[in-house]
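Just the one chain here, laid out as structure tokens, in the form predicted on its own.
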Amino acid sequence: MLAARLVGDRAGDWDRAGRLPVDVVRALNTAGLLAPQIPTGYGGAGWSSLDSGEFTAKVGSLCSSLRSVMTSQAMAAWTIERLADRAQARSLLPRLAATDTAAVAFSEPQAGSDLSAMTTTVTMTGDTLRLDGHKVWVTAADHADLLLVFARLGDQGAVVVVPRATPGVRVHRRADPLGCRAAGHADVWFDAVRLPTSSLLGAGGQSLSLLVTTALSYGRMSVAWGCVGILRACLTAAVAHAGSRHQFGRPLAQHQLVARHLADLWAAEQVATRVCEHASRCWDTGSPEVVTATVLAKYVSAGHATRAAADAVQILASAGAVDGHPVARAYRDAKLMEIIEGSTEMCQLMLADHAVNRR
């Protein structure tokens, strides 16, 4: 498997250095695997959500930073596929399927869960648009070729495709984040950035909440499957350690309190896998349940990954408390999964609303 060969045993080194090798990202993209759901008509692999999800889980079990870059690329591709006109799709999607990398800019200093508070603006003058604003915590922005920027266009919303090298774009890398340290998180400023109006996806002027939901839906699915990968990595490490480490004359796995942790880990991986499979099948069949199923998958998988990573560290003890160790990385990475693409609390509100309104 290409991803396994590219990552090898280097994920810990990338985590400590805070950077992914550019050649690794480019190799995955050249193979069409950075966003494999891009339709074949645009040069992509055309994978289903279920196939893409299993691949995302595999990469997530190897390196959550690399999986985060995949999520960013896939969100960008999905947003373009859904919002772009035909000419834009024909221009942009083949690039994302093979050559260019992309980052998606949502959050701002005062607009996190409440993205209706964003203040980044687009103004139009003739055949030119101007973009002004400040985005924070943009995954992959430190090395992306393109930035998809969510902004206000009058009273409505818009998505602008901005080449990172455009004059007026300033990118400042976020050093030493809690998790996914090598994913290229950055803050980005847009100071009177001028672009042709063709940089605006579609006609612009859509509902801001609809635009955000379009992109976040794909992001939540990808993050959920990435959490399955975290769970599998933790389970593998914990089982190997508990089976080989002896204390009080027998393997750790034969001590009941440790066995309880192992049982919880296995159950968590199974539950997360099943809920993600269900969400992907909803996605692939166009089920009306897809929105709720995706939120549920993200909520369940992120919560299980966070708890399971803590259990794995507990089982490995000092052996897993080394910076860069798979379970130490999982412990930090998993916590971020409860924050990004809709926090645990936002997911709970959406699921509670669904529970009340379906009666």
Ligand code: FAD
Contents of the next structure:
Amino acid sequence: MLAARLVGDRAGDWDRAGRLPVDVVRALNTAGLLAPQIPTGYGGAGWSSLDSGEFTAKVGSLCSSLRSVMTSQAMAAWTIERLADRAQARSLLPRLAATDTAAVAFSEPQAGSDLSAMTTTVTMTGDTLRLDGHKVWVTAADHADLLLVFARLGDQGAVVVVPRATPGVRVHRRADPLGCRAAGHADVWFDAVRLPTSSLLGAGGQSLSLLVTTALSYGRMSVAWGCVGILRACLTAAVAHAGSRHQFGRPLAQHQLVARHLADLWAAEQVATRVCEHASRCWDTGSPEVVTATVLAKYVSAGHATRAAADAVQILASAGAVDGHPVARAYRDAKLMEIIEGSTEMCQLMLADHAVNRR
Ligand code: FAD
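Rather than the form predicted on its own that you just supplied, could I have the structure of the form predicted together with this ligand?
Below, the chain from earlier opens the complete complex, with every other chain and molecule after it.
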């Protein structure tokens, strides 16, 4: 498998160095695998959500930084597919399917969970746009060719596609994130950035919350599958160690308290896989349940990955307590999955709202 060959045993080194090799990202992109859900009509692989999800889990089990870059690319492609006019989709999607990389910028210093507090603005004069604002923590922005920027257009919302090399765009890499350290997180400033009006996806002027929900839905699905990958990596490492390391005259796996951790890990992987499969099937069949199923998948998978990664470190103990070890990386990477694409608390609020109002 190309992804396994490209990553090999180098994910720990990339994590410590804080960078993915550009050739690895480009190779995955050239193979159409950075965003394999892009429809074939736009030069993509046209994979279903289920197939794409399983692949995302595979990459997530190898390297969460690379999986994060995939999530950004595919979220950008999905946003373009949903919001762009025909000419924009025809111009942008084939590029994302093969050559260009993309990042998606919502968050600002004062707009994290509450994206309605966003202050980045786009204004239109004749056939020119002007973009001003400051985005933070944008995954892949350190190397991406294109930035999808969420902004205010009058009292509505808009998404603008900005080539990173445009004058007035300043990118500053985030130093030493807790996890997914090689995913190219960066803060980005837009100072009087001038762009053609064709950079505005669709006609612009839609509800900001609708635009944000469109992009985040894809991001949540991808992150949920990435968490399945983290769970599988932790399970593999924990089972191998518990079977081979002996203490008190028998393998760790035969000590009941360790066996309980293994049971919890396996159960977590199974549960996360099932909720993700359900959400992807909703996606693939166009079910009206898709929004709730996706939030549920993200909430369940991120919580399980966080707890299971802690269990895996506990089982490996000193053997896993080493920077760069797969379970040590999983422990740091998994925690971030509870923060991004709608934090655990935001997911809880949405699920509670569904529980109360569905009757
Ligand atoms: P805050 O919104 O300040 O929240 C702090 C805490 O309070 C959280 O636990 C939150 O759940 C809780 N909280 C807030 N409001 C409520 C409430 N009403 N009820 C209950 N609890 C509440 N942004 C992008 O735009 N693009 C990216 O690609 C991107 N990638 C990221 C990658 C990483 C690794 C990280 C860490 C962040 C990334 N972000 C990105 C930013 C991310 O989307 C935000 O961190 C996230 O939305 C949370 O916002 P915040 O960090 O400002 O926390």
